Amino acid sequence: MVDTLAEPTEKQSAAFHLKGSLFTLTVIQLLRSDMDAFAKQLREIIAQSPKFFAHAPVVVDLSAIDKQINDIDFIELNRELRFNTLVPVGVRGGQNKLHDQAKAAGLAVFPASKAEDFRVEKNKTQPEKKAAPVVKATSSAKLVTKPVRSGQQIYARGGDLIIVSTVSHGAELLADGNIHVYGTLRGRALAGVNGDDNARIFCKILDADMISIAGRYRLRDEKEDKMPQHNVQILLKDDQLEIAGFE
């Protein structure tokens, strides 16, 4: 008898494929190891916009407490984050002893970003000088001419992102440089994601759920009543997001 069953192909027998991808992670920079104070502040922040943070993946940044704290209760930290519907996935920055404690609690250890490494090396040799913000065009700008729909994520690596249409709620824009939207900006917009403090966000109409520059973010619920809604630019001023109009 002849066996008519074909040998399974590699594609048929494989259970999964590994693929690289880009995701936005919320970063919580830990300033001290007091878990009671951490829990109190976290619950106050989550209460302001619970739907926005629901099931959001979180990375805990330990760089601000490096060499100051040798022990952190990562088990309690995980428990508090999950109680508030956040999903802890890892840590970054800090010393190796804290990394070992984090790994024992089931957390991954992320490398510091290139922007962080640059700032550390720069501060070793000379004090950091704050230059006046300069908005400059880049030759590697990414141009999108169609509407950005809910669920889409567009990233301009190494340059500006230019959208000559509207952006829907549930969409996400990311750029190492500036973001320009010649329509209504909804969803999330994160400029200067690699640490560029001089990056800006420009849009014709502002209706975003979240805006961020170089890691500093602002939610829809935090917008002020007198804040401009048309012909808007968002920039960093004194380490805070400023929303201003332009002609």
The other form holds:
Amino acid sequence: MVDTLAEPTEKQSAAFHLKGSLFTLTVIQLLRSDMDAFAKQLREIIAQSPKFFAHAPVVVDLSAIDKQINDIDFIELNRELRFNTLVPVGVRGGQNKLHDQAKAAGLAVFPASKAEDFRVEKNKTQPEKKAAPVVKATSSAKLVTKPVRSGQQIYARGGDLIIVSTVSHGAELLADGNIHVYGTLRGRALAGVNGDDNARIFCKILDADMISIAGRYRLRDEKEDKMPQHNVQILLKDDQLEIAGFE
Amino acid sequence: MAKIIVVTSGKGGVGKTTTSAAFGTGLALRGYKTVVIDFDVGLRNLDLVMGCERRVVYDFVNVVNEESNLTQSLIKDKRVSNLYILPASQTRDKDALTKEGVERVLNELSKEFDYIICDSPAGIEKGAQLALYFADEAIIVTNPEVSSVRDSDRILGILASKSRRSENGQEHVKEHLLLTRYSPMRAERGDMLNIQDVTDILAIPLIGVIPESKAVLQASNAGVPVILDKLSEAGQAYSDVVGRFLGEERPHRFINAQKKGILSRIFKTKEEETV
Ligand SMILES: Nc1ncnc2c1ncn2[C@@H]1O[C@H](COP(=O)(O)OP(=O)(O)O)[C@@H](O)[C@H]1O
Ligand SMILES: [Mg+2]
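Taking the form predicted alone as the starting point, write out the structure of the form predicted together with its partner chain.
Shown next: the complete complex, the earlier chain at its head.
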């Protein structure tokens, strides 16, 4: 992660520091310039999982747009995204002529992607395959190989969180998707924090302060769960948290 | 280039200063030119434990603020050659040290010394963060109790995210767990955590276990680092730590509760009388 850009000379009066950082953004890959088709599909997707996309920053990928196309109505695109609670921040890829139009509509231009994006799919309600845009996220699961210590918090936005180490008491894991811990989980783990009730927590050794899926949670002392437990998964069944083994 | 080692813990009173004095002395006894720096500004007790409090004229804060130079401020140990102490100030407030100043002093010391030992203040705030910032290796001093283990865990998190090495994306600070004030009998009775409990939670390599021992208090009252008390269990355990740090194989000692048979009752060791 780049966290560079020197701080300004430390005067008492400085109003801000400049910092650089990397973020995970949702990418909408535009396949056609037809704004009506775009609006229709977008509304369908948002209706299926409103919480999942609420106020998510969005980058529009133009690399799949036909080279013959000279105009995209970015003003309309912006309006449609905002109407559906998304926050457009910029475009990437595609032709330079489109970039100028995007800039004129107040969007930033990001460099074209090198990495393979992954497809965001909610297993509950499969989006129809036929229509125009495909919603993607720019990075796959978040992988952590060092212990997560007390006081630390790790959030995997838009995907899974994989910890190949221990998670201490007082540490907190958050993921929009599943959480996998290949060590002992002693802290808190919250999967499906944006409302995905199909999310699960998988755990080599479960000794957690708190577990939660899609807002339903359970504290250590509740229900006298015998801890630690080995090789378990936690899932929602009939709206209840269930700690289960593997078949 | 010296290797910089921070002795830290989060929690206070767990044995950081005792360890800094013993470990620094142990390295010097092995022939390495070693300086122990007291980062605990305002409290100043490293010099007491090392028995040089009456020789303090200028201190670490003076050097950092360029009010004195290193030669004026470094105290050469009277017993062990190669051993130097840079004491803390008793009069200054905690914020008297600056990062830039500390860096300059460490760079200067680095040219001359093999090892620089930084005795950290308690806590996880500014003072403790400054003591660990420049470290290459860290000795995490932990007592076998829940609050101490928790604080050690937090310090490990800070080492992993707020040290110079982590900020520069260099190789991680090498971490060593030192369990101190360990009482095998109380651990066996379940009155305190046992070694396995602590290593499970902190998940870093164990460099040694120092038993709870009256010899430690006696040594610090006398101003003699306990490692020089070669008859004491704590002193021997600290020698083992230095050996392991230098790459030697040393089995852990003094970690099992002794069953008191007739013979051991007759042939009481010095240690058992004093504990
Ligand atoms: N192994 C030990 N056995 C008995 N007492 C100890 C041991 N280690 C440290 N102590 C005592 O604990 C107190 C705190 O030790 P100190 O080294 O000053 O801790 P810190 O620097 O972490 O605050 C001192 O009174 C010291 O003599
Ligand atoms: Mg101390």
